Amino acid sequence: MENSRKWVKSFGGMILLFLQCLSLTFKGKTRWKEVIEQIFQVGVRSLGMTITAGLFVGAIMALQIDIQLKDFGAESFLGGLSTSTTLRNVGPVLIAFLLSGKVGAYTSAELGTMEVTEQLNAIKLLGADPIEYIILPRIWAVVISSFLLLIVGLMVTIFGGVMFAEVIGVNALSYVENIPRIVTEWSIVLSVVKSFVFGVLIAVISCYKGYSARGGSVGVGAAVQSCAVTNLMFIILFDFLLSMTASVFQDLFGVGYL
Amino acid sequence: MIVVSKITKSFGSRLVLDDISFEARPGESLFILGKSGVGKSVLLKLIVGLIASDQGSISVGGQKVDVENPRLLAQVRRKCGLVFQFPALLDSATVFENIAFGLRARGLVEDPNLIEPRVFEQMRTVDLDTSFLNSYPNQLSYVAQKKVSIARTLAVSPDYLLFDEPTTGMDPVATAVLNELLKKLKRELNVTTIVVSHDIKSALACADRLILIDHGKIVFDGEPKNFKSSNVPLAIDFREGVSLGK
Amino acid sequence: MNYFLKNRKFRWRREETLEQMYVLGVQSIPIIVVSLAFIGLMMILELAFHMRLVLKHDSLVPAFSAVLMVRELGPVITCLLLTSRIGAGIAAEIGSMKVTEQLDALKLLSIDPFDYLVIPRWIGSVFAALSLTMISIAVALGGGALLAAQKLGTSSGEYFNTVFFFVKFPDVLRCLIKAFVFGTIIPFIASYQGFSCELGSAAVGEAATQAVVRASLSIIIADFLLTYLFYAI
């Protein structure tokens, strides 16, 4: 009971924080120069990890799909099928998982530290709004950089798949040629939409969890932990919801099929 | 004038402040003493509206502190400066930016060129080496960070200055500088100061008035010379601590 | 083995270990079950889409999704969730112990922090990884069966028939080995980050963050290596 009340409270808090940031943005309060600086920092810090993850995710899916297609005797579809599965669901989810650790947990730890060392209170007392001054630029920076990193990561997964196909003796050229046969523009739209939504989720959840951290270094640790778990759960939930929406669209309008 | 009347505050089942009333008169330097963890810091946060009280009311310069009303609260905060117990400096900003933060956020200085002299002035006031100007807080010693924190608060020239344990963790030299600073503020600027502390030496040296809090209640309220002859048990303990320290 | 244990003065800390099994394993059940149920549903949706695209029919969806679940997504996603659930926690806990000098206090009491802190967490984490992987695969397959009946018109009898036909016993064994390896990676990386935490409250957050990131990335790399080892050689 206590737990579910906490959940509702923090869920409401996240929505409020997001709405507040949106309204501040529409009032033109975002300092874009700082946003760009932050994007640069986040991006540089996380690019290596994203690329590594992308390569391995691409390779894992190529390998896994290859084994399974062999079982069912449909190897000729390898390139398209593994690329499509990676782009549409496994890729965004796994890369977003890692980003929620790298970008999200970092943001919540940073904001949590600012909160428990009273930096945010000091800003309030000196006459500025910590949401406008600290959180707003960070939210946009995390949204944009997570989105861009996810897109980069997804492109790298394709590359990882191709490289690995060559390793297991599938001709790289036929692998690549097979991709456009199955990956439609709607699949790409879906994966871009997922990337954007995951970026927003990571940003809002991490900022909220950091902002609501209390109680010294233990509190910061707890905020990071709770941020990581909440991020992952929401990523999975929204992944399902978006796939569901896509599936309804496909059934209704036949979009996405050849 | 800060008027605190009938304030009660508890965290969970723990009653921290129990029906506390006092006032800080204009130009007065008021020390609030008590053992660690009796809710002295909570009192300061209540005054600037960082937390809400359970019961009672506080007014600063005739204006009620109302946590629910952001606009009025902002007006109250403009008159106050609070120096936190720990430095609470912005990690990502230099010493200069930290001290200039309040000046910019409150729009106190019209001409951007005037910010730098103001910052230098404050650094001299707290006896801080000006070569730190472009350093980041984590490159500074704790004492220097705390001085920056005080300079940052002084820079916005508040009418009411609140200090939370200013001398905790400070070396004797820095403590002496701070004590001098408190006297000077009172003498020259007629600033009302409330200092929360357990440093009885500073209190006896600088205070116009002392308030002693124990178990959420005020057990002593009076001038330092009366404190020296008071027979309230905690006051005796605090004095004994001094004599033992000597 | 016995000699090794004696020499290291290893002590089986029953209380600690049981507590860690509870904290790391049992308390993670709700989060992981809910998440993996959604993953199961999502797999059915996505594979239905792909199978219709490739094979023009969707009778193989249950088999394909179950195999992918058991071999790949079940252990990986469960353990990634487990990482964020317990990795940050372990690093933050040990990190704060270091910052508040509790680790030094343990050493002064001649208690080896490694025995006292890491071994119980390792056992707890491996226990959690193994049992939660099994539970979550069961839940994901159950969710899949429901959605398959709804969307593909496969009755749950047919669904589980195909699943048990295509998922072989070695697959389950390999899945458990994966879970064991991942369950080992998490506490060791997390406690390493905790032990090497610097002083200050910012450092604890940093340690927790690093623990999640490094453990997750290691899990993905280990998964690739294990899959390659199991199926491609």
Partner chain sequence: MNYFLKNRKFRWRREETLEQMYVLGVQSIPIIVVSLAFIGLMMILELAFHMRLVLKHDSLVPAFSAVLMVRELGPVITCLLLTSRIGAGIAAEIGSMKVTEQLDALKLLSIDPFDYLVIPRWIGSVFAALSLTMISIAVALGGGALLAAQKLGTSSGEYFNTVFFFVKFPDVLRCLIKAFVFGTIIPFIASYQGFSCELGSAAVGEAATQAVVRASLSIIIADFLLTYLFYAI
The other form holds:
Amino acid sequence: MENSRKWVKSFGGMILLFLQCLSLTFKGKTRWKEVIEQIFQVGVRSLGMTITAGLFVGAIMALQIDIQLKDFGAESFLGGLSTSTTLRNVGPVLIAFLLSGKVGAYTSAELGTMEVTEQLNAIKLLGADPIEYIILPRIWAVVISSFLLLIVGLMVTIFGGVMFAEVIGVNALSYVENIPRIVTEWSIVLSVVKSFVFGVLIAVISCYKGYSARGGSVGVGAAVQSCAVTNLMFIILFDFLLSMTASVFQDLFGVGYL
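Please show me the structure of the same protein in the form predicted alone, now that we have looked at it in the form predicted together with the partner chain.
What follows is just the one chain, with no partners and no other molecules.
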């Protein structure tokens, strides 16, 4: 029962933090110079990891799908099926997992350290709002960084699939030509929507967990651990909800998003 109350309180706190940041943004109080600095801190430094992960995700998807297609003599569909699966589901989720561990952990640990060392309280004593000066730039930096890194990662996964296709004996040109036959614009739209939603989740959860950290260095460690677990849970949950919504949308309006 106690754990349930803590979970509800945490969930409510994340929603309130997100709404407060939206309100400040609409009032024009976003400090974009600081946002750009934070994008470099949490985004640019994660680019190498994202590209490396994307290449291997694309190669893994091509390998696993090729194994299944061989049984039916349908290897010519490898490019379309691998790219479609990567764009709609596997790519955004796996890369979001990696970014939640890299970007999310960094952000929650940084804010948690600032909280337990009384830096945020010092800002309050100076008559400033720590959410406006500290949290808001990091929220937008993580949202933008995660979204852009997810998009880059998805593009690289396609390239990784093309490169690995040659290794397993599938002509790269045939692989690429088959992509437009199966992948529609709705696959791309769904992928972009998921990337943006996952970026928002990582940003809000990471900033809230760090901001609400208590209890010294032990509390910071607990905040980072809670951040990682919560990010993974919400990414999976929203992946299911978005996929289900897309499926219902397809049934209602006859829109194909394979």
